[in-house]
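The chain below stands alone, shown as structure tokens; this is the form predicted on its own.
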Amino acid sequence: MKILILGMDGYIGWSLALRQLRLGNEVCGVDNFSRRKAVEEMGSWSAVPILPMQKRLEILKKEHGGKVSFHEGDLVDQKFTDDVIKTFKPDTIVHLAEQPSAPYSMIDQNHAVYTQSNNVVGTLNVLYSQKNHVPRAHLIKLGTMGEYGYGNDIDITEGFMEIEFRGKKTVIPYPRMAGSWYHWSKVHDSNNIMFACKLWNLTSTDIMQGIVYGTRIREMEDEPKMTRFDFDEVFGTVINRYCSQAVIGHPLTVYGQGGQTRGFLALEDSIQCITILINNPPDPGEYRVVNQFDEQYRVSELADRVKRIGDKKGLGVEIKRVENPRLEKEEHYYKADHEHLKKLGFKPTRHIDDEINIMLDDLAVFKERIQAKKDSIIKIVRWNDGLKQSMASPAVSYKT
């Protein structure tokens, strides 16, 4: 199977890349490299040193030979997706290229413009090429459960819900309340996907994945196959976030009471998840959602978890709570479905205690490179008026 990667040098683009390579298919791979641009950008790092592209191609080829590819570019160029696209003709897109951070959005003007421009637009061309040049391909777009929103006092469905108003009964999209500029651009995605596969009978599954943690999967057995690592408040993921906080004995920042809840998944799950899912793609033309997560957590849970295990390595961990700076409800009710991918076949690796665990002892090793850039841990991006000292222009420019 030919599949195309967008965002192959991403947290979880690189990590798939390990993973279809070894199963024996063939992987090309598509990335502008935004995202090492916007966390430098941010003050900070990847806390696991990654490799240059050419360098990481080259431990790959060595394993695969042939069967890797790479193309460096930008989706938002028309020309460039379809002639990626056009000659590679993959069997599969899993499309990963976006600007992945609410909080990155939220910064100014400048960076919810260029969160919106770049993934909309990217999108829009990835659906464009597809149609013209692979139309029985399988698009696999990664979105997120904060399109639903948070603090719905109704379950949440998996993409579509049946509701009856004045007698009649229809099926309708679940409804959207994104919390950012950045999940609203998620939302349109998910219209404009939704619109492709009915105007051109186009076969997509739309992922609203919950929050990704963990520092490793079973293919990276050494550093160098290591995939990017983030720490920083706009771009760490809560879990991670708090495991390397309690590396350098910085106090986890829970955000406000800590009641906030949201659906969580280790790296190595989502891999497993998108890998069923490309091997039991929808029928052609329709248009599926699936919500990818494992178990829901309060935040403040979170903390007293890796508090808890950090304590048992001598961590000394220490949580302290700060004023939240996002507009979002503290205290909300919350239960999602995630029914689709178990039927599919998905059963969670490793409880969450052990995910955390072998977390702990990963960042120990690069506790320096941590403590470097502990500054960026708190940048303060505050919902309603941004970066305390913004930026005037993102890190990358919108390509008309």
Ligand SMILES: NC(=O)c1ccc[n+]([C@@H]2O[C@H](COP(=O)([O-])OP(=O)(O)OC[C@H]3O[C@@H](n4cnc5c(N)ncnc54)[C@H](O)[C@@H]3O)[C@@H](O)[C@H]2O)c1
The other form holds:
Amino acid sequence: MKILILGMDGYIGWSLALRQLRLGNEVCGVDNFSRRKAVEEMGSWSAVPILPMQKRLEILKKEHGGKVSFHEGDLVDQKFTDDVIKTFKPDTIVHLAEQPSAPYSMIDQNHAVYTQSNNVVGTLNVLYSQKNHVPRAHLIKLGTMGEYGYGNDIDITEGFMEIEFRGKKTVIPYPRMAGSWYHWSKVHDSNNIMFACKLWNLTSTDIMQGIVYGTRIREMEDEPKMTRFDFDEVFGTVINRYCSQAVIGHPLTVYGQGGQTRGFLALEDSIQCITILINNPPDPGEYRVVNQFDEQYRVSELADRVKRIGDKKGLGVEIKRVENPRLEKEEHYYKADHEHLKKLGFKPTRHIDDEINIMLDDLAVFKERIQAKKDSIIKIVRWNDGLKQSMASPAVSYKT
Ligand SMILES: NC(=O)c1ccc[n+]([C@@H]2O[C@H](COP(=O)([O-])OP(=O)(O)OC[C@H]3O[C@@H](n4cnc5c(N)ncnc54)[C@H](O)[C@@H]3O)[C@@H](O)[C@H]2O)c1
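Mind giving me the form predicted together with the named molecule, seeing as the form predicted on its own was just shown?
Shown next: the complete complex, the earlier chain at its head.
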């Protein structure tokens, strides 16, 4: 199968490329390296050192020869996106290439505009090129569980829900109540993809993904093959950040009461789920939504787990409650369905405690790199007030 991975230089994109190549598929990657630049803009770097793409490709080509190719470019550039899709003619497009950080989008107006332009325009360009050149391809798009929001008083379904209103029944999209400019960009994407499927009979799976954690998947047996791993406040996701803090003896920073509940899954299982979806496309013309996570946890519970496992390793982990910079409920009802992937064969392979154990060992090797950028662990992007030391413009500019 020919698989186009948009965002191949990223945390999930690189991991997915390794897996798909091992499975014998042909992989073409795209990236504009905006993630590398934005993390640098935040005064940080990946805890795990990552090679430049040129070197990454050399490693892949040694093992897989002509089965891998790569194009540097920006999806917001219509011609670039169109040329790549027209030339490669993928069977499956996995679209991961977006600005993925909620705090980054909340820094100031420039960062909000950049996030929404990058994400929404890039996706629209992909949809047009899919329609023009590969209308039978399967588009797998990475959205987030955050599209639904977290303050809902009812269970969360997978994409759609049945309602009864004034005596009539119908099925409608589950209400989206996102909590950042980034999360809203994903909602806008979802609406555009749903509309494109209806308009042009395109086929797509929109993944509402939980928060991913972990340093490695099984293909990453040596350091040059490892994926990036961020720990700064803006790009480091919560478990990854707590593990990095534990390793350098920084207190684990729990926002507010810590009752915020989210769905999580290990990187290995995220890659397993995307692979299952690649191999099991929906019906032609269908817009399918899947909720992709393994278990739900409160963030305070995650900090307790990292402390318990870290203490066994003699790390003497401290937990500190800090003022919550986000606008979110700190205690709330949360129960989300996640049946579609299980029906397709998804079986979680990693228990969270085992994964935390592996992460703490992996990160201990890169302790000095985390220590060197420890100021990036607390930047404090306030939802209602942005970042105090506001920057003039994002590291990456957007084209229209
Ligand atoms: N990591 C998570 O916990 C998580 C959770 C839910 C959803 N997601 C979504 O999954 C996707 C991948 O996440 P990730 O953690 O691997 O992020 P990432 O930032 O590591 O990867 C995205 C890659 O896309 C590239 N990119 C961004 N905009 C681009 C553009 N306009 N043109 C070309 N390349 C571009 C970036 O340089 C980066 O390498 C994102 O869409 C993200 O929103 C991630």
